[in-house]
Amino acid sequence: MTVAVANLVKRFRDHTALDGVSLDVRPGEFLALLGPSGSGKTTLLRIIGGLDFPDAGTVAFAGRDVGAMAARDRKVGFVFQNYALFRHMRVADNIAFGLTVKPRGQRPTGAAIKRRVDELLALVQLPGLGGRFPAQLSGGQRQRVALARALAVDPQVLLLDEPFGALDAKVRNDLRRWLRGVHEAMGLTSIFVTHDQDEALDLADRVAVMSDGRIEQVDTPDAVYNRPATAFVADFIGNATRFDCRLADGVIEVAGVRLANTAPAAADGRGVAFIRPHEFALASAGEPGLAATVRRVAHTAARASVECVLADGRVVDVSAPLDVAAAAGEAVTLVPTTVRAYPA
């Protein structure tokens, strides 16, 4: 199922949710919508499955103009962060809710719904719990009744707003790969919300990143990660420090430093640069490249984060290996390695 919109604008009294989007979506394509709050990915989710009607612009499924359908009758699954389950009905009730209030002449037998809830209980990874209630599952648990209930209904479409915000980390790093696996399994067209950058990364095949209404790109996570296309992309994407530099004939120079742009070809002049942790080289002090003082020194599992500040005050974080040879106090120079620049 493709899902395209064209020029959406949504406006609440004074603020433009939405300013002019448009976006594609691919047969059977998981597809993630990035960006700080506020930026409009739900309010586009929304609109997309019929929960909130746009001020111009158009929403089609499978070229079909849906714009004046409701929600149910565009058969659209959805699944919301804070799970909306029906406290007082058991599990088994909560999943078979969308097909149980469907008009007499397309509701499936209670046989018939049993066997879906069923199905999907073990689709799922819930066998044998349809009779609890909500309250007696964890958080996890109810998450997978909430996308269950959305499967039900044998959406065209599948959306999901933020779907693992509530949940601690390792539970969301393992209902995000099985996601992706019950995705894949169902063929779905599935679009998700959300603000964590690691999440989009990880589970997507495209990332929409949203700014101010607008969709600043549209790539593969590999695409919006190594060649941010704004610099918006660039300073929201890996926890980059951001520099004034200026830029001529591809070189820019970056508090006197002076290295190749890696950021799609701009004109000379004024410039903003955007530097990872890990586009650091730590080196001693004295020797090309940016002054600075370490401050903090901390190993993880993988590498070692090290803070330093920088002669005007401003914290780098720097990602280093774990035996990098540095400590709290001592002088070094920051090398980059990699820089992107943009026009400022």
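All values derive from a computational prediction rather than experimental measurement. Residue numbers count along the first chain shown, from 1. What changes on going to the form predicted in complex with its partner chain:
Two rigid parts rotate between the two forms; their hinge, judged among Gly238, His183, Gly131, Ala283, coincides with Gly238.
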Contents of the next structure:
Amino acid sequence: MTVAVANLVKRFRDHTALDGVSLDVRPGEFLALLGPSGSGKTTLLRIIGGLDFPDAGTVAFAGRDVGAMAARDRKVGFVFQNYALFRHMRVADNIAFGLTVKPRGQRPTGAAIKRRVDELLALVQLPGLGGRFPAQLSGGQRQRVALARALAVDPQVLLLDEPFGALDAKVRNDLRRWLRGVHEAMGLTSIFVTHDQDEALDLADRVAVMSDGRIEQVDTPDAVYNRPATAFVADFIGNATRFDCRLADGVIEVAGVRLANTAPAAADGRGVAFIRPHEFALASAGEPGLAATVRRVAHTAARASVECVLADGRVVDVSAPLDVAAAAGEAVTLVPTTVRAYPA
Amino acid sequence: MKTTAEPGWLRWLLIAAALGFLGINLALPLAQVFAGALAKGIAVYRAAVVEPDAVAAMRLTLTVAAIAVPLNIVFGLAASWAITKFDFPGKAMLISLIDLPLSVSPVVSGLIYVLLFGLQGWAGPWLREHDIRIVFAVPGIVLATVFVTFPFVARELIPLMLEQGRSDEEAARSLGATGWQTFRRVTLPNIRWGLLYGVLLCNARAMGEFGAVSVVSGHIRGLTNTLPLHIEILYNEYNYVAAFAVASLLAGLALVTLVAKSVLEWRFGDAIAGGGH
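And the form predicted in complex with its partner chain, for comparison with the form predicted on its own?
Below: every chain and molecule of the assembly, starting with the one above.
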């Protein structure tokens, strides 16, 4: 099912949470809303779910306007950041809740509800735990119960607010893969909010990067990482060092080195340039480029990480081949090989 | 093995101070009430308790509590639900208004009703024409009691519901529950212990209220005297044994509510622990 929002505006008392947001989510897509806290991503998710209502703009599911529809009629599955499990109900009753509140005519029989709960417990890999209370489960188990509860009513759209935020790193990685599998197996259209770019880039089909109530870019993880559309995205995604630069005829001048701009064309004049760790080459001192001193060299990954200090005291990470010759204390020159520049 | 750094004598001193304070301020007066009531033997005690005016006062007190407490449960639930689950203009104002009966002297609360509904009051002439009696009659006593006791349930629930947040209710709504289903199956179970505690406090105050009720009652024996007013009359007539006997009834009602609360907590203790409260 497509989810389309257009020109959404939402103001809270003294700030604008959404400032004209439009987004089209394709059927079957797994889309991440990524941004720093306060960028409006959770507000957008809540408006799609019908928990908040916009001051202006439209929300449509499969081409049908649902803007005036209450949360209970939208038939979306919503997984809350703190899971919001009903603490006085056992796990099985939590999962069955959406079925037991249906109008009498549409409500499945007790036996059918029990069958469905058992199916879902098996799906979320918690068979036999239906009799527990939420307080007796681990964080990862609660998260899966919350998902089972949301899936019980057969939603076509699944909304997840920071689904892995409260979990430790190991559990988080396992759950990511598993959630992706559930999404595909059930043919859902899913939108999840995260502030963790690794999570968004690793899991999503497309990533919508948000800042200050606006969407900066909606693209595949590959494009968002390698071809950031704006200075914000270039700065926010991945590890990049920021430089002031001059733009002239599509050529960027950074620290005396002139390079072609790989970012969308920008007007001539002053700009900001972003360079990633693997986009520097190390050269001997005195060559054209940025003078730096090596502080530390670590050979702990597939490539060596060389920590350099620039003349102005800034620390720059440079990714180099494992056989790099640099040693701590050595004076070197950093030569940018690829630069993305945006108007300042 | 010692687990605390405090010396033994300090711990004993603190425990003795706490128990001593409780003994002097709570246990001793309570014992004195019962001792005074039984000073002239069980027969005199019985006579004071079954005397028609005492029975009428008892009936009136229970009637007033039976009306005021349910009203304040409904009001308290509605107000705390509105205040904690929704945002609306005038919310801060409503919170201060709920506190008003606690900050106003009960005598003033009673006087308000005399000024509104008394013979010389704002609605007095109209009420007299239609032969409706509010002040110096049961309706006035009920109104004054409702006014004085209305913060108790709401004040118990608002902090609890604020702490629990709105996400449980939002989850229920997104799962398709109606407002009533959400309230009955999610909100109410989450707040039931706070609600019970608020109801007990409200009930104790409703049965024990003196000041506001005293102003609007008119002190007509057998008709508009509640237990606290009846006790005062007996006491002023130097009828100490009867005063203490009726006081022991009132104290007995308080003890019954206390025991009821403990029994409920004990009976459902597992559910509280299992539910993570």
